[in-house]
Every structure is written in structure tokens, then in C-alpha cells.
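What follows is a single chain, given as C-alpha cells, in the form predicted on its own.
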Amino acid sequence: MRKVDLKVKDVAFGGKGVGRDNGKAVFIPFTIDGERISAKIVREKKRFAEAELVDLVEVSPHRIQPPCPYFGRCGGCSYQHIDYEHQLALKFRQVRDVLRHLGKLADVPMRPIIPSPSSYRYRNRITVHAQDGVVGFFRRESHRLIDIEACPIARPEVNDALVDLRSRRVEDGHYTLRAGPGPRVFSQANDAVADALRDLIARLIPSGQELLVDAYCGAGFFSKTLLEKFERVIGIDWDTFAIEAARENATTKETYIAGDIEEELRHALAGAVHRTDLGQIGVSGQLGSTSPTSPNKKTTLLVDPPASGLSAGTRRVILDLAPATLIYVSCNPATLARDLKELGDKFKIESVTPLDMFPQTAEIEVVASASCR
């Protein structure tokens, strides 16, 4: 393995810095921008290499002792080593290169990152794994377990269920530990930031407005704090479970589909432009699947998906059945990247605004809205 030394330019999504050697990028991991480092090369590709950090030449005024004591060796968090500021200042430039890099977005509308209100204690949930004896979390980069006896990300109340768990003979498998009793369906583990997400998103739905389409809604924590400003709310998952939840306390106003989210996903847009399909929703979840012939000038569509994005199929409805109003709120930027790009021809985008659900990981959420041409 070669040594080199490196000037680390910048810090990529993921959490890597960057340097160049003989023109090469090469990512150093619990690296800072700013610093010389000396690096030893772990993987080298054609075009990239890995290396692992071997001595800090220049250190980052932003450098901070990381108060976990498996920082490092455990693969969850990767920035415990910067401050908070440059923690916030790092992510908002990472979502405004992906969109300008691979979105192609010339002027991205950004607005400033909404940070957690705590850095450290804020996890409502983790899951933690056992295997002959050992509990914790994966190793960095491998599938080895580490021995976890707490989690400083973690609320006191979900280390306190570790505890718990680690006094007990506990059989091999994966352990989801819960600050709260709850519907065991997909939830924000920052409840702090999820509300400051669920505020913002109030915030950018226009006046006017008469249907929420919710695609991949849950148990319905947008829909259902979002009611006062619509007439009509759609609930949309392939989650019959968490569809079930979110039925359970539904007023007449809320329909909630288990179902496949581009077909149902279309069927709800085609029905919002003719009051007669609309009142053809029933409790059972069934939607007509008349084609407009005019915009959805009084819909606005909410889409929260997986990090993998919107499918093709889905992307393809929402350009055939356009809502007036988009909000894509995305927790991989490089997904959010393609799919604004390929939905620019009918959409203007309006703002972007990273938060920071979690502190000291590489991991950035980023609500997007845009209104239709």
C-alpha cells in the first residue's frame, strides 16, 4: 500500500474528504477540508481510490475530540470528529453540488439548513444487532459486530432498553429498541426535526388548495396534521400495516390505499381533476380512473420516498397528471438530483431546504417544492 500526501479539498456525501493525487480523487474518511493529511491507498480504482488516514500535517480548526468511544470503528456515525456548525455548513453545500452536479440545476433555490436542536440524545430508535453473545452495531465497512453498551446519538430512554437487552440471554437477530410506545410502522427517528419538517412543509403548500395526494404516506404524519388546509386528503402506501394505522383515526375527509404507488398514484391525480371521481372515493380505498383534461390546478402532491427515489413509472405519472404543487421531501440527494432533473420540463423548483435529522452521521433530508408550469 503506497503513501501519499493530500490536501483535503472539500468533503463529499457519505462523508469522505477529498484530495487529488496526480489529478486523481482520492476519499479519506474523518477527514476535514482544509487539512494536510498523510494517507495510505486501500483501494485504487481507474478513475478513484480509497485511502485510510495515517497522520493529520495540518489540522482543521474545526477538529473536535469525538466524545463516543467507538467513533471510528462503529459504522454509524461519521462526522463525531467536526463541529456542529461545519457539520451544517458541510451538508448544505453537499445538497447544492448533487443538484447542481447531477441535477444539472444551474441556480439552485436554496435556503439555509434547519438544524437539530440537539447534536448528541435525539434518536427516538435504533436497531441493534446480536450474534454469539455480542450486541451492538456493524463494524465500519464490514459486517463484524461491535459491542455497543450505549449510544451517545441515542435518547437516554432507548439506552436505557439497551441495557436492558444486553442483561438478558438473548437469542441471535436484529433488535429494534424504541424511546415510546408506538405503531411499529416507519417513523423520523429526530422528533424535533421531524416537526420542523412537518412546520416547513405547512409552510410551502400555497393557498387554495382543495386535495393532498400523500405517495408514500405512512401512518399519515403528513396528511393528518396538514387537514385544516385541504378539502380532501389521499394517503398512499404499499404498507398495508401502516395503512392500518393511519385508518384507525381517520375523519371523513382522509382516505387511505394500501397499494402500488404509481398505479394508485394515478388513479388519485386522474381522479382530481372531476369532482364526480372524487366523490366516488369511498372508505374501502377504491379511486375511479377518468383522464383529466385540464391541470391539477387544486392539488398539490407530497412524495416521501425511499432513498432509491421515485421509480421511472412513477415519474412518468406525475409528468402525464402534473399536480400544481410538488413537495419531494428526500433523504438521499443524488436520487432527489435525477428525479428534479427529469421532472424540470414540468416543474419549477421553488426552494430547497436540507435538515439535519441526523446529527454526526453523513446522512442529509432535503425538502424540495416546485410548482407546475
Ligand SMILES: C[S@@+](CC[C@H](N)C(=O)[O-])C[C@H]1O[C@@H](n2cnc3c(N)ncnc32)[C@H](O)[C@@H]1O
Contents of the next structure:
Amino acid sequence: MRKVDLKVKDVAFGGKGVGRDNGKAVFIPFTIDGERISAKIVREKKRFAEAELVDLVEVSPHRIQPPCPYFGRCGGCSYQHIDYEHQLALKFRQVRDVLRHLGKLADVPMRPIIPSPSSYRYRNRITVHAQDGVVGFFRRESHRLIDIEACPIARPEVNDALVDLRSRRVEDGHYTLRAGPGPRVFSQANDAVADALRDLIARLIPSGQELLVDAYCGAGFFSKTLLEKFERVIGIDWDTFAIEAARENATTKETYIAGDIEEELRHALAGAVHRTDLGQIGVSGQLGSTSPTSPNKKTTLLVDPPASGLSAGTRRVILDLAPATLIYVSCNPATLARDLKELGDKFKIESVTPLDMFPQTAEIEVVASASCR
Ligand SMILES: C[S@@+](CC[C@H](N)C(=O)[O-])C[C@H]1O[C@@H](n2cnc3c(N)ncnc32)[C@H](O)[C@@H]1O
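Please give the corresponding structure for the form predicted in complex with the ligand, as opposed to the form predicted on its own shown earlier.
Expanding to the full complex; the earlier chain stays at the top.
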């Protein structure tokens, strides 16, 4: 395989350092911007190449010793070799650049990144896999497992659960280990940053709003703390267990609908969902019939989709029935950029705030707020 000497110019979204060899972009994991390296090309395409680090010729002042013995082999973490301040600076830049390049947003109204109070021992849940007696995570870029005794980004209670799991003869499969009890539905993985996320969203909602539509609501993590800002809340999620959990302690202000966003969002934004009983909803025949004049002036739509972002149909509904305020919680800046680009005709992006929900990993959480033009 060909060997190259190059300078790492940046660390791209996804976690790999990027340099150029005769103009061609070369991606090298576990390198840091500013470093001079030699690397061997392991995959070569027409427009870019992938390489593995061979030698560090000039070392970044941000390089530190990774504490985890599995780092580099385990597929979970990408940044343990980078000091935390620089991880934050990189993630901030990655969000801005992805929104500029993929979202075609000339001026991205970035706000400072919100750090995690703990950069290790923060995950309140992990999913490990068991196969042929090996219990652990997938190896980097592989479907083979690496045997893991403890994970330093997981909370101590989670590692206790891992020790317990490993002490038993478990069947092949996937096991989600959690720091505490709770319904087995989606939950935010870093409690402290999840609280900061909720506070941020509360501050982004303008006063005088009437309806909150919490799309992809899960068990109502956001809607339940935002209740006092609205007269009515409608949450939508297709996970019936999550919707059941949300309904359990619901007030009369709250309605939770189990269904696909693409189908249910149109009714909710058109003001066509009315409450009949706790846990039951009705949909009136004519969309928008309850508020014939501009129904969405006092409506906030909160979306927190999975990494794939909003479907084309969902984007269409948001454009058709544009709510006054849109808050987009994203775990994938690339799909966020695609969606904001398409929604840009109707919505002005007011702010973009990255949050470091997953220190040491390449994952980034982002909140964008927008108002209807
Ligand atoms: C990132 S989680 C957010 C959950 C919630 N906002 C929270 O913070 O706990 C995404 C949620 O979207 C739901 N979901 C994904 N695609 C959906 C769809 N097309 N229709 C309805 N719900 C969907 C999943 O069940 C999951 O609960």
C-alpha cells in the first residue's frame, strides 16, 4: 500500500483527520488538525482516499494519552486522544461547516457549544452484544466483537450491570444496560446534557404560544417540562410503549398520539386534533376547521427525529402548515442541514446550538431554532 506524508488540516464530522495528497482528500482516523503525519493508504477512490496513521512527525499540543485500553480498536469512541477543550472546538466547527456546505447556509447563527459537565462516566445506558461467549462492542469498522470488561464513558452503575451480565452465561443477542429503572423506551443518554437541552429549548420558545406539537416525543421528555408555556400539548410517536408511558401521568393539557409523524403531524398542526378523553384523541373531518384564521401563529413545533432526519413528506407538511416557531433537535448535522435547506424558504434560522451529549465520540447533538417568515 502507498505511503503518504501530509499535514492534517482539519477533523471532519465523523471524527477522521483530513489532509491532502496531490490535491486529493485523505481521511486518517485518530489524527488531529495541525499534525504532520505519515500514513498508509488503505482504500483509494477517485475523489478521496482513506489511510491509517503510521507515524506522527509533528504532534498536536491537544494530543493526550487515551485512558481506555480498547481505544482505537473499539468502534465507540473517536476522540479520547484529543483534550476535551479541543473536542468541543472541533464539534462546533463541524456543525458550522456542515450547515454551510450541505445546508448552503451562508451565515449560520451559531451559539457556543454546551459542554458535558463530565467527559467520562456520563452514559446512563449502553448496548452490548453477545456472541459465542464474547460480550462487548463492535470493533471499529467491523461486525466482529471486542470483549469489553468496562467502558469508561459509561456510568459506574452501568459498568456494574456489565460485570453482572458477564458473570452469567448469556445467550447471543443485544443487551441494553441501564443506570436506573424506567420504561424501556428511548431516553437521552447523558442526564446532565439532557437537562441543559431542555433548559435551552425552554429559553428558545417565545412567550404567548398556545399549542406545542412535540413530534417524535418518546415518553414526553420535552413536552412534560414545557407544559406551563402552552395551553395545549400534542405529542406524537410511533412507539406505543413510549406513548403509554407519556399518557400515564398526563394532565388534561396533554394529548399523546401513537402513530407515524408523516400522517399525524398534518392533523396536529392544522388544529384538527381535539381531546375527547385522557389517552384518546379524535380527529375532526376538516383540517384547520377549529381555527379558520392562521391556525399556527401561536404554535411551536418541536421535532427530535432519529439520525435519518425528517422524511420528504414530513418536510412538506411543515412547509404547508408552517408553525410560528420551529425547534429542531438533531443527532445528525448532515440530515439537519438537508432539512433546514429545504425548509429555508418558509423559515428563518434564528440560532444553532451544538451540545456535547457524547464526549469522546464523534456524535454531536444540535438544536436549531427557526421562525416562520
Ligand atoms: C431521538 S428519539 C426522541 C425521543 C424524545 N424526544 C426524547 O427526548 O426522549 C426519536 C423518537 O422518534 C420516534 N420515531 C422515529 N421515527 C418515527 C416516525 N416516522 N413516526 C413516529 N415516531 C417516530 C422513535 O420511536 C423515538 O421515540
